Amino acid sequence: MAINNILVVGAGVMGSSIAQVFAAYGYKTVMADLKQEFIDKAFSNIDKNIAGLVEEGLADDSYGKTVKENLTGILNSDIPARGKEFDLVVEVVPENPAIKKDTYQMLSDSCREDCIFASNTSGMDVFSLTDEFLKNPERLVITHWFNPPHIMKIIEVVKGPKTSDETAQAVREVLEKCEKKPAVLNNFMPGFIVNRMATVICRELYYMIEQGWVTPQDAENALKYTDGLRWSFEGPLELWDFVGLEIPIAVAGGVLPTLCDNKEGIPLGDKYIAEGKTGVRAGEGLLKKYPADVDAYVKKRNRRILTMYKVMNEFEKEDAAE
């Protein structure tokens, strides 16, 4: 499965950043969207992304030049005429079943039967959605990128019931050539890996806060200044190995019976949603009030991610040298 030409369908914040990654690593990349104005905005977003990488010393002038040489934009209406060109299509359209289904019907009709389709869905079962009409369903896989894609290294690669090992391996190799860290999940399940674990952690924290056992800020600090400090070089599995399994497994015996096991939802989260306190873009969430300038907040957050990105790169070099 030689992959040279890539189509990214959906040129929003995620799609444009994903297209930027492929183009930066030498893949001839085309990004498509419904209107030319969306394509123009995508190129503007990419210029800002590149400027941020250069500012942080993570890219030079040749990086931007390579992206521009390898990246072009088209309208969705152009895909049927050009579909046979592509070896890999990454779908980044809205999380709406009807839109997804229409997109895959069009791709199935337009692309070669050996072209790999990769969905950026964060949780939708695209395998069941497309099972009735997709030709060669063994070439469909999920690649769940995290925001911002041009910075975040992890990508969850999720296989469906008919996804072939060859498809998953071909996608893994492309992502690794782009210096990403693919994590393959052999079976589709809600939440995949990252959101599944985030749900477990936040359900318990929201429960502890709701019970009055701890304040939101103290709960935040408890994880930020322990796991937050360590996880850049040592994940939870390695931490237990370091501590020695006897201790955490013994602790788990006392903790497990007391954990929240609500399977219906997260009541405190529902309360805040009802009050309109949904987080950064609403100006207030469970933890605190947020500044009105959301773009400035996002820029600060991205800068901090870039700082940690550089630190983790140094850790990786250190580990590779051992």
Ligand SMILES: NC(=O)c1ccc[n+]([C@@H]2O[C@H](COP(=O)([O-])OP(=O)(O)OC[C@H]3O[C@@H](n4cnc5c(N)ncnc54)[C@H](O)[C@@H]3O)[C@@H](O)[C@H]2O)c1
Given for the second form:
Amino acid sequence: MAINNILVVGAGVMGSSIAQVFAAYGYKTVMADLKQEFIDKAFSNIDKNIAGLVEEGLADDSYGKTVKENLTGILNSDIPARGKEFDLVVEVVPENPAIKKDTYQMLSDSCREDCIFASNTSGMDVFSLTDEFLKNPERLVITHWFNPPHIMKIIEVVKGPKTSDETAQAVREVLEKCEKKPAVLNNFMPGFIVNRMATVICRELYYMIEQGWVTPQDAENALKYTDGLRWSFEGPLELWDFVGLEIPIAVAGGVLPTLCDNKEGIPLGDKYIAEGKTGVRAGEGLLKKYPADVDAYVKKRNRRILTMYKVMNEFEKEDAAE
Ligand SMILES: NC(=O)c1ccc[n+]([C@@H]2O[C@H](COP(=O)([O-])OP(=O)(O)OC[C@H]3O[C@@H](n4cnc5c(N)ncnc54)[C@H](O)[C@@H]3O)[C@@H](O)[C@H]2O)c1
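Same protein, different condition: the form predicted alone was shown, now please give the form predicted in complex with the ligand.
So here's everything in the complex, that chain up top.
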């Protein structure tokens, strides 16, 4: 499955940055959206992204030139005429079943049957949604990128019941060529890997806070200064290997019967939502109050992610040299 030409359908927050990544790594990439003004906005988002990378010393002038050379924009209405050109289509339209369904119907009618379809859904079962009409469902897979895609390296590649190994492998290869870290999940399940684990951790932390056992800041620090520090070079599985399995497995035996097992929801989270304290964009969340300038917050956050990647790259080089 040779992949050279890529179509990204939906050039919004995620789609524009995803298209930038493919174009930067030499793939002939086309972004499609409903209106020309959305395409124009996507190109201006990409300009801002590139300026941020240059500022951090992570891209030079040739990066921007390569993106511009390889990236073009079209309207969704052009897809039926152009569909046969593409080897991979990445679907990044809004998280709405009717919109996703219509999009796949159009793609199924417009593209070659060997063209791979990769959905950036956050959690929708696109496999069931398209099962009755999709030609060749073996080529449908989820690729779940994290925001912002041009910075975050992890991409969850989720196989549906009919997704072929060849499809998952071809997508993995493209992502690796873009210096990403695909993690393949062989079975569609809510939350995939990352959000599933975030749910486990935060359900327990919210529970401990709700019980009055710990303050939000102390809970935050306990995780940030242990796992937060270590996970950049030694993930949870390697950590247990390092400690020696007898200890954590014995600890788990005592902890498991006492864990929160609420399957209905996270009541403390509901309380904060009802009070309008939903986080950074609302100016206040569970942990603290946040400044009004959200853009500045996002910029600082992106800079910190990039700084951590620089360190992680050094660790990876060290490991590779051993
Ligand atoms: N924003 C995130 O942090 C994030 C993270 C991971 C996954 N996702 C997923 O990525 C997908 C896109 O999210 P986003 O945040 O980029 O959304 P967005 O609203 O910023 O972008 C969606 C784009 O799709 C376009 N579009 C193309 N065809 C369309 C059609 N037929 N009908 C309506 N709109 C159409 C819209 O005009 C818009 O530009 C969703 O499935 C979302 O769940 C988002």
